[in-house]
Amino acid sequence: MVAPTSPAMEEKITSAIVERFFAKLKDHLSVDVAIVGAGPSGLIAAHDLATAGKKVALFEKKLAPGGGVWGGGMLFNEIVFQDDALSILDDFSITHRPAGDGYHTADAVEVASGLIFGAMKAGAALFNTVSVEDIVFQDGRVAGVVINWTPVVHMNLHVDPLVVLSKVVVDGTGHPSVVANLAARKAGVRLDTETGGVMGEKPMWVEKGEKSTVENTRRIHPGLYASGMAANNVSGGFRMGPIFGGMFLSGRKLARLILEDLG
């Protein structure tokens, strides 16, 4: 029998995906920015830094980014939007219709993935079933982040993570806000809040919500920042519920002031 003279087709493809794979993980093991999440505010973010030239990596723990934008309304998958957010929902090139007063609606699935496939474009790296489980803590600031596999941390395996250095780190993690959460807890730092800590969301108040949720979106400590609902419940702020201008302009502001803060 004559032995074969390439490798067979079932190499080749195992071979492209592992090799590409950990090209891409290996080249992003130290970054200007890690973000945890890819909801939309993450993604907007994320779309902002690459564009203006910095090295960006998502995590998001689930198998499909995009946060909490995918099932709309109690699964309604149409998501409703102000029109100081426009400018934003055109830049990614997703179509909306006007719904009267100054609001306007958008369908749910095309929210989520154009705001994947526009981050991606603009050269931010997303690593999807990738849950944070640390940070990197340094000299008085947050350095960066402690990864493993979802999978691995949903069956408390016991498996050591992997680390990811970064110039500065986002929680995008939504309403848990998890990244802040470690930090207040594991590290004992004080955060830029009323009281130190993390102060959880308050009940739905829509006006209000959306306000705070751009407010809120700030550096809490040295090297970490919070935007979306994450920045809203680790100020104190109030739920908004399938509206998503607040959120939208919350990516475009923490890109600006990572920025800034970059130099």
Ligand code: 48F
Second form
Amino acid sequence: MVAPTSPAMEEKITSAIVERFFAKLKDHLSVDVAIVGAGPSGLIAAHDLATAGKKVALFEKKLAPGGGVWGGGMLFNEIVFQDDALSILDDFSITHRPAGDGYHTADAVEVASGLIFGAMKAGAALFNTVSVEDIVFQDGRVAGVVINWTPVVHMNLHVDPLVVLSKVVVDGTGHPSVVANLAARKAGVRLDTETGGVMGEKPMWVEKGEKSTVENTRRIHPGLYASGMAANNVSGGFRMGPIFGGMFLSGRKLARLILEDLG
Ligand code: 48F
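To complete the pair, please output the form predicted together with the ligand; the form predicted on its own was given just before.
Zooming out: every chain and molecule, the one shown earlier first.
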């Protein structure tokens, strides 16, 4: 029998996956912006930053990026926007329908998949099933993220993580504001909030919550920014429920601020 000259199909498939994945990871071990959490605000910021030519890596602990978008309100998979967020939906070619009085709806699944597709097409790299479990903190600033596979974290395995360095880290982790909490607790820094710490989200008040989501989107420590619901949790804003205009505008504002700061 003649020995095969090319690798077996099984080997070819496996080596293609391994080579491409490790090339992608290696190319993103040092980035301009590391975004923690691929919810709507993180995905929109990633899209805008990558479009502007920045090297962006998104780390999402779940298998499916998209955060709180998929389930709409209470699993009814439609979400609501105000007029001022429509241009962002249009940028991602996401269909929307008027619902009267300046409100609009969009299919939650189309929104989630559209934002993911748009961010990646713009050039952001997305590492899913990867949890950020710590930050890099050097010379008084947040300088990167410490990552591990989510199943490793869930199974409590005693496995050391890896590190990605970045000029800027974004806390886009939603309600728990994981990164800001790490900075306050482990690095012991004063955040740029009224109390110097993570203030915690207030109960629901839609109008105020929508406004404060955008207002609270900002740099909270050298090297660290907060977006979306994380920004509100850090700075003590009201909860807004299943309306997404503020989240979208937060992502866009965040990208603008980071671009101004990075130059
Ligand atoms: O919460 P989330 O959707 O982020 P957001 O951009 O949007 C909030 C809305 O979806 C909704 C709302 C609208 O009115 O209030 O809640 O603020 O997505 C946050 C993402 O971060 C991931 C999490 O799985 C989710 O997809 N995440 C959380 N902790 C980590 C993380 C972590 N430690 N490492 C990586 N990803």
